[in-house]
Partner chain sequence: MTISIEPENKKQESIQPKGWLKYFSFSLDHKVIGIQYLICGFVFYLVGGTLASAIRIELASPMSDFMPRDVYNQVLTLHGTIMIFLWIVPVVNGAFGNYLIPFYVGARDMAFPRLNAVAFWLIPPSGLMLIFSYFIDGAAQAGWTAYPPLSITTPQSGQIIWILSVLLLGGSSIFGGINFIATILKLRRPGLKLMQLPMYCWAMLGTSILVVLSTPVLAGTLILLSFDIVANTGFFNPVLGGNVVVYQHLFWFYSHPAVYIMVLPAFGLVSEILPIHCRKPLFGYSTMVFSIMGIVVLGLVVWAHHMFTSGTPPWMRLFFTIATAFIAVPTGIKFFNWVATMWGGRISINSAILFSCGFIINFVFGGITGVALAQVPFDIHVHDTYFVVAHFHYIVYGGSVFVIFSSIYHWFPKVTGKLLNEKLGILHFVITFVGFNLCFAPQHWLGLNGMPRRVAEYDPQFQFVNQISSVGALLMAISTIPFLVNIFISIAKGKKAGDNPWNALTPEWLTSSPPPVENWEGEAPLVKEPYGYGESITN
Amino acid sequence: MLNKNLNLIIVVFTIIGLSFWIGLNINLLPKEASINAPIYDELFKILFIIGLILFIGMTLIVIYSLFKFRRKKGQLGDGIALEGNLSLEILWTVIPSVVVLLVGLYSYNIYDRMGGMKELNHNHHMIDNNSEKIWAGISQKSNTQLSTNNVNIEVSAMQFAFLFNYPDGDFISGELHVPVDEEISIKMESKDVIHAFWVPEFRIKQDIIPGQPTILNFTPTRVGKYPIICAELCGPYHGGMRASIIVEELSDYEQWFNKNRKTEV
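Where the form is predicted on its own, the structure of this chain alone:
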């Protein structure tokens, strides 16, 4: 009995150790490209490790059971009927409950650190001039920390495209250009049905709801071209509703912006 318990403890700790090693050393996510990405990745690693522990553990239990409790040669009757095990039932109720509670609390902490619990920073021209209500979003700063240096862009989503309006330059683009390491604030509105603004490399996703403007603030940290994907089923061509966000050095962004902005006659 002592040897069996010792072997069980060794197996359990081996599974946990292997899961932590895989979870911490193998990255399944796309490259990080915003300040929110490393924060989100912390939660993903924890969930990945928990999933590995369950997957490896359950797989080993099934394999062990297939050999240990298989029908013996010449055995014709049914196996022993076992009913009720209070200790086991308490164990598999308490452990998942504690895990779910801890993951929930940690998820709340991650969402708060990403800016989901802050009062929305909406320093947009068309919002400042009226009392339009902002419904949801993620803000890196609260209104008491409002920065006037944000790059403010307005996003219009429709079946099946994104359009990006630059109020300061009075022009519309089919691509979203932003400077690297600068705070970006986008105000999003839908012209028809529910859409979503999702950039996997930024680890951000925000629904765009008809009649309910949403704000999303982020800071890109890596120069490059990244896909913007609609992550809400919005119609027959939903799969093709994509755009690009191009993160540039400040000088390159200013050159592009000045080239496209409308000049006074």
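Take the protein just shown as the form predicted on its own and give its structure as the form predicted in complex with the partner chain.
Here you get just the chain by itself.
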């Protein structure tokens, strides 16, 4: 009996250890290039480890039962007439409930840190009149906290391109240039169908919805060029609807900005 329990404990700990090892050492995600990315990856690791424990555990039990309890040649008769076990049922109701609840609370925390819980409705400084309503988005700061000296950009999406309007410089660009480590605020509107703004390296995505402007605020942390991908089916060329976001040092950014701006200071 003791021996049996010991084996079980060893197996359980091996599964957990293996899951932790895989979860912590195998990276399935692209580069991290915004404040959101490390927060996201933290959540990903936790979910990955919990998932692995459950999956490896269940798979091993199924394979083990298939092997251990298979009907051998010449064996007759049934298994044991066991119809149920209340304490087991309670056990496997309570444990998943607790896991799910903890994961839910934790992902709430993550979401809050990513800025998902901020009210974004009225009074955004980019909204000219009060009747215009922002529908949703993600922002690390709420409207009132947003200072006016952010980098503000208006994104308009259409079949099948993104256009980036820099209102402060009164020019439009086909590439999104942003300075590193600054808070960027983009307001997005679609001219025709639904599109989506996705930068995998930033771990953020927001639909761009016709008739309903959305806001996305983020802070890039790594200089480089990353793809902006349209992630909502928008027609035949949906797959080709891409743009680039170029994250550069503030001085480079200002140089680029000044080269393109139409209005004088």
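Positions refer to the first chain, counted from 1. These numbers were taken from a predicted model, which means no experiment stands behind them. Between two forms, the rigid core is the largest collection of C-alphas that superpose within 1.5 Å.
Is the C-alpha displacement of residue 174 equal to or greater than 2 Å between these two forms once the rigid core has been superposed?
It does not reach a 2 Å shift.
Once both forms sit on the same core, give the Cα displacement of residue 75 between these two forms in angstrom.
C-alpha displacement of residue 75 between these two forms: 4.9 Å.
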